[in-house]
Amino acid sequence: MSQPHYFIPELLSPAGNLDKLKTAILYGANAVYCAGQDYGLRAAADNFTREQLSEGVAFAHAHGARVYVVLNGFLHDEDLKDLGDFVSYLKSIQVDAVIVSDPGVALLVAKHGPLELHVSTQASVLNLQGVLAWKELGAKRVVLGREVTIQDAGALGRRSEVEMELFVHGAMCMAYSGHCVISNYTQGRDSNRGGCAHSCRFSYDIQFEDQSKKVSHFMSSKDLEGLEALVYFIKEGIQSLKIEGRMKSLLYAASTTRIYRQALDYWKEHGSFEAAPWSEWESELRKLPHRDSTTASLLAPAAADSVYDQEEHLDSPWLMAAVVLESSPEGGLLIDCRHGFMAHAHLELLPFRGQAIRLDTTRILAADFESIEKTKPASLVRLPHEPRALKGQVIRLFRGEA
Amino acid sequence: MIARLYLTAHTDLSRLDPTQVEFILALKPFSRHPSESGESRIKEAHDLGFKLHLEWDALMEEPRFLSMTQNWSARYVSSVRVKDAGAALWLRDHTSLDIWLHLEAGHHNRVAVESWKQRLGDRLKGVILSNELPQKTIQSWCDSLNLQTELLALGPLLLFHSPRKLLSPLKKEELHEELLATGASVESPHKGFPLLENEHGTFMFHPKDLCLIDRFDELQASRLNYYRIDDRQENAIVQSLVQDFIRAPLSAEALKHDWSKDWMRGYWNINKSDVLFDKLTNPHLQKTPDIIAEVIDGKKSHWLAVKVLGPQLLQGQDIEVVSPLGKVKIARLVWMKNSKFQECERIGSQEIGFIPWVTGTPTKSVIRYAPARSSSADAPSESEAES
């Protein structure tokens, strides 16, 4: 069943904290996913207090966006003690859905919510029967395993009448999600309750049976980039495209959301990508720290070229520089610096829509208007007033080719 | 307790008794780690009265799942052991076989198992418990689940399973149906990880095998119905010792001595794999409801820049500033400035402003209202605020 031109999937962005939630929504996310203090898979992320969740939901709804809260850890009996109360709270603040991977959590959500139920990729749902098994538990949407192709996902959605969500961008587990416990047994940290130590990114000395040896990052995956596959997501009617990366920077949340928003809006306007500015979009994504990219299994099962067999070096010529706090003729462009820079540095403001804007950095002032030559991270700085700047916009710094 | 073993070419059926042991069939394409024993041996075991269980622990994307189910055949077996929720549902709807669920990934809570009981009804005969559960939990589950239970008591611990072929690309010149290797982490002290690549992808195991058979009394006390020994990677001599143990599980010493790998207890005693999480976040910086502002910049001896998170900050208020290290300073807001550095008496919610410098409170420090003091004489002085 082909979809009409005007169908475009939901763009679902990561929100590791309240700032990232607001940033992703301002840059065009239709929905964001985030976690409370417990129950998710990123124990080291800032995550949200109840009050921040409430504020985030109110902000999202005021901007026409949805908020999904992850409860996708593999929870043990003792972890469930307060879950019912938390689910009731999520319902009271009108969270739009929860993302689960465990049938026990799904039952408790039904009992204490109910709330719209999405199934996490952590559950490794790979086939129609798996989708139907979760449908029996009340799932409205399934985030399929990363091993499923777009074409198969489209067919599963049509046959099951369950919404399909796929990852479109970001870092990837090499293992079937939920089927890696390296951290559990080597670091004493439960990878499926938020403690993943990323052992798959390590280098390994490998000795084969015939005594031949190799040193390789053989378990490290290239990053997913599904930009070139957007047309297939759309034509297969995939309801939601998910960007990975709750632990990543504000610049990442802003840039990835901005570019995929531009691409989806382009389709919405033109019904085709024939004359689309692919090189510009890809170039913008390259300005983020990234591993080499792959389409993984989106178009065909991932092959040997999907392995990122090299040391981690996620440097980029561009860095997260600052966030706009205010801009006014009398106060100038007040920014919250995240990385130091000198006068005359190459800074670009990322507007919520449209092309990046080069900023005037000929004169830098401290927050108290004292002239300075160099900024430091975690400081407030004033640049010359930029009338197009809006609160919450992200500024990047060009530091030269890496 | 009854033993469960994988039926292999080395299994000596004549030495075993169907009341003491049942067999698991690890066959292609269902098993992640097939151990073909041959049709005639399966029939022989069946005819001798041994119960046989088909292992379906391979995960399958839709094309493979469809192909496999369209050619479904499960002769001689009384149950199927499944890992995939889809496989369980398909078995329920398309066969009359008993179902055993592998609870390795997720299902670490009893409510999850109850949900499967509701959906599979009496077709669900038992559960293969996760070795991430400690004995105390296992015993409690065995007492209350009203299902049969099984636990791995001796054998390899699977740490990682990827559908991608990760070893063969490193041996480009050769085609391999199965590749074996060992891996040693270059960046951590861990070494000796057995690696396997086959048609189902790539697997990494723990360098040590799980061993609980020398605590047989504890296994029995846990009221498990079945204990499993996975000796598929052992030689015929060790497999023979396994059969000795099953016939008389009194001493595990001989078996442990000859077993090919070192062993460990895993999480049998206790599972504390979530206790480190609190250390991954700074408790002093948690954005609790009583936080009214956070420090976002400072100029020594002059000012702190703050972002107001609560309703407002008012001139004259006493505040408590908590540093990332947990040090607490009390101060009074003897002056305030707005984001344009103009004097003001109030900074509103979500606004940026400036307050007097407080020593030892770097960026990211959080601000609360100071606890009420007993009398005005206790209020901090201006100099205190700037000390």
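Residue numbers count along the first chain shown, from 1. Just so we're on the same page, rigid core means the largest C-alpha set that superposes within 1.5 Å between forms. Just so it is clear, the structure is predicted and the values come from calculations on it, not from any experiment. What changes on going to the form predicted alone:
- Shown in the overlay between the two forms, fitted on the rigid core, is a CA shift at P301 smaller than 2 Å.
- P377 shows a C-alpha shift of 2 Å or greater between the two forms [criterion: core-superposed Cα displacement of 2 Å].
- After superposing the rigid core, the C-alpha of A367 moves by 2 Å or more between the two forms.
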Contents of the next structure:
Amino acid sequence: MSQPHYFIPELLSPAGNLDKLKTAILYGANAVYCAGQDYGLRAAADNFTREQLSEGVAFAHAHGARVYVVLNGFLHDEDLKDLGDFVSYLKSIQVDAVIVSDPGVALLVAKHGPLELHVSTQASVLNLQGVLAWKELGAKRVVLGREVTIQDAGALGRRSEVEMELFVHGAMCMAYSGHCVISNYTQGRDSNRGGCAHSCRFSYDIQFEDQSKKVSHFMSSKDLEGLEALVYFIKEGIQSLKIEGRMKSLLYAASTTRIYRQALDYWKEHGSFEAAPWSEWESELRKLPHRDSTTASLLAPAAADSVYDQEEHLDSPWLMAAVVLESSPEGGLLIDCRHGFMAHAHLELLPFRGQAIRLDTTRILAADFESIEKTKPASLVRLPHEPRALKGQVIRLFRGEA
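Right, the form predicted in complex with its partner chain is done; let's see the coordinates for the form predicted alone.
What comes next is one chain alone, with no partners or other molecules.
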């Protein structure tokens, strides 16, 4: 009996800057989300100038991908005076959608765009009436609150005929859909206006009624990993799977996108995950800095076992080393170094598809072909030719046990 046909969800990756946008798309993202200099929730990220947004959209469209711009900060009246002009600019460069959390912002987008409207998880949409209310405001897609299960999301999508998007991977916030104000009180930084200090990750002294004390990270969530839940996303018809992490590294953008792309492509080819290389995929995700993982509320409401109480164990023995610029038999492998390394270092090339490739580092040359023993960040160097290397691929460095 043939397998039923299922829609393969869009893979939506984070783009904290232009480099990450291009990297995520090259590694298989169907779409990326990013921010301009204002209106988003990641003020500490590099974010995009108007010129960078224009270049990013052009690059994405040339590679068959889409760009969504976040306008989901909690905005006051003074924040709105230039928003109409920014929306008009986004329209002019053909941004594919904007992500909003405020009905007032949605109305401004309709007036000055219009642009395709997606509703941010910050809006905490958890029920059918909420989805339908946003549909009346023109929303094509809702990024549901993280408290909703995949099964509930599928039902909401079918009943409302609105696209559903859920987070599939990345850091989690202990507060309801991220509506946290702890950093407002501890450091005067408004998490809902782009200034989150991640106060939930700190250790706190807890004093109990019997006067005993405990030091704990009791508000820190484990990281979301929805790899094992992909079959449910697919069968419930969830349109988009979102990877968190606009402030994370280029290596993170490449690695997470690469693995989830491989998994979705595996289903597309085989129609099941029956013989899928789960251990290989999970091993690759473990090579990134991470907390313990949880499926949060994707399969059932999150419980106490989703709390992560060991914030000191976040390291990884792998570092971002370089990006491939070109490769030829005559010039070797020309790379843009992001981290210094010595000759004979353990470097691995991450291809856009397939397993990592160990690189030959027996000889390192400067860009002018002069022999060197050690590289420096922000320098161009040459390694022996690797015929499988392509421009834009990421190279990671193994630095030993974490």
